[in-house]
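Presented below, as structure tokens, is a lone chain in the form predicted alone.
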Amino acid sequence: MQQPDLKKFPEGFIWGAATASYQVEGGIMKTDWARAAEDGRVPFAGKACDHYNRYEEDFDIAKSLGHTGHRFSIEWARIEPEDGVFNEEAIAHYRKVLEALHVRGVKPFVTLWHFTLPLWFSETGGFERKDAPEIFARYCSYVVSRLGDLCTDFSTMNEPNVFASNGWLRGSWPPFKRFVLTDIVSITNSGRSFESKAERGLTPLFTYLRVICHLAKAHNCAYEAIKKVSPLSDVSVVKHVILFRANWNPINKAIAWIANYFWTYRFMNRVYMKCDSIGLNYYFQKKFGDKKVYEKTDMDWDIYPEGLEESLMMLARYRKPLFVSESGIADYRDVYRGDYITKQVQATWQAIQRGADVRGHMYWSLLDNYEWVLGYEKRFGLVEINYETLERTIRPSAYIYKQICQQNGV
């Protein structure tokens, strides 16, 4: 019997659980950041979750917990070692992959590429090479004619801000290269700074700029070539909003206004036309003005599950359909997990009765995984990872979100 209160969301809306290549898959080789390991400046990834091996068991663990769509993404590296070099034994990986998830009725959404970049290309400049664009997209393509016949969702690329402003302004990633004039906000560490022997100077800043533009010409140019080898394909971008408000005071107001343009609306702006659909990531927000204490995750970020609505809203501006393609918690002890997701799925729904149209959402992650330069210590699963066993179990908050998921509504 449904409850008298229940917030019911549209027939047909999507739930499920995020991962990405190099943060549980393992044995992931000739990458930047198989580079950057070896040579000091980050965690290694090493085996990680194993997932490229077990990920039939953890499809089923999705599935008991009543996910019906699951996000992963395909590890470019694997799939081109080398320049224009395609291995055909990786795309049979990724498909049996895809059938595993249509065998148990879990709609599957892939990331084509989640940061890390071929060695081959990441050493000849990456994204600031001028012809990275027509690179991509030749990638892109390559695998959306190889497994379009098993998925119909494919974004080009995940949180594009994120990527340029850790490697070319902050230098915590690779290349590794520093801003020494900025203070950017924190979204990679709680805080604490790394040594990462980053190139500093001002010229990162105007490198930075021509990355982006260069990522914005490379989804476009993707979006175009994955069209011609598969028509009816959805394309997106998945795009990582911080929230940033304000209180009461003008100048607040204008700070906060010019921050989200720079953040997320001039990205937003040069590919939104070559959008099908758009992927929300949402983690952390930012008032000025503001001398709320809040309660921290794990990542000392501020629990504000609530934001993700107007995160959500200031996507729907743009009039295509949307999908919270990650949002969670760094919770070790579990503690915050469930409500935290209680009060972001309400925050979904808020927004779809304010005129978003919100077609699914993914919960990061559906495994512990690899944190990038914080390696292992942070944990975003509902599913626990035993980094010495491999052993997976279920944590109580991904209990209340299979309620969610099996009664469509919160």
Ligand code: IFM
Second form
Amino acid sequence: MQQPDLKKFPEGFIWGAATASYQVEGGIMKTDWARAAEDGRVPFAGKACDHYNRYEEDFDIAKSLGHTGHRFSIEWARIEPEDGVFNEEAIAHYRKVLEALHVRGVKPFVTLWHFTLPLWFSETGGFERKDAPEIFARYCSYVVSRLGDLCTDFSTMNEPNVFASNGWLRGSWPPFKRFVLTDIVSITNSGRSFESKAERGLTPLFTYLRVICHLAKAHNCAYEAIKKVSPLSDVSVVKHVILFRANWNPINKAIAWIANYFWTYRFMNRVYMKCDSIGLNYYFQKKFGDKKVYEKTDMDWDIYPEGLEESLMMLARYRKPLFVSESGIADYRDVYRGDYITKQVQATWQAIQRGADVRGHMYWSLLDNYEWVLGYEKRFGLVEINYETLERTIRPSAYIYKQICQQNGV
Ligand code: IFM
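Switch from the form predicted alone to the form predicted in complex with this ligand and give that structure.
Zooming out: every chain and molecule, the one shown earlier first.
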């Protein structure tokens, strides 16, 4: 029987979880991250969860957990291992992946690029290149032309601001360029364990700004190119939002406003016209002037799932359909995750009541995964991975989410 106080979601609302190729597939070579691992600058991804071979087993689990949607990414280096050379075997693989989702009645959401770059592209300048937008659009339109009959929802890129700030400001991700002043701003999942070469002066800052500009152009260019080959596809960008808030103090309020502008709105203002929908990745907030001490996730991020509501409202101003493309918690012991999920779903429901057109919710992540410079230690998964045996174990919190998915409510 339905609980009387159940907060129901709109009919057809999509429930699921997300993954990304480099973080779960295993065996990915010839990328900037694989090269950085060989150079000892980041951990090896190795076989990861071997999801490349075990996707069917993993989708069975997702299905058994009541998921109706699944977000995953395509590995650019598999598809285009050399400049302009496309690999049909890789396409055939991802076609099988999409078919496996369809057979299980799970709707696919494909991200075309999730952080890792083919070596030929990164070594010739990557997104610093002037022609990067065209190169990226060529790749995106190729993939959509080959997969568009099996998938309608494509995100061009994941978290462009995280990619650029970790690569060109913090210098903790490839290509490890660091603008020394930015040590005062801590950006997401960048870690501090690996040394980067600091470049002095303003040059790295200008390069960063150029990269951001190229990323926005790349999305817009890819949107146009995808529409040419598949006019009916839904094309989105996946934006990481940090919720900057402030206490009563007007100076703090001004700082929060500026931070939200530079982290979220500046990029979105450049791309929203070329978005059919927008994906939101939310993990944490920063409240200026706040003395409250929050409990922490294993990433040392404040536990504040409620912030998802306001983050959705920040993107709702663009008047596009939204989906929560990622939100979740690193929680090795699985003690906070169930409550965290319940609250992040409640926050999503609240945003819908306030007028946000949210169509789906993807927990990050379906599986434990390679957490970039932090390696395999952080555990986000609904499903625990034993990296020795590759055995999958469903965590108790996954069943809390299952109930939400099945009731279409919380
Ligand atoms: O693991 C990452 C993912 O690749 C992008 N969004 C944030 C996640 C957790 O840090």
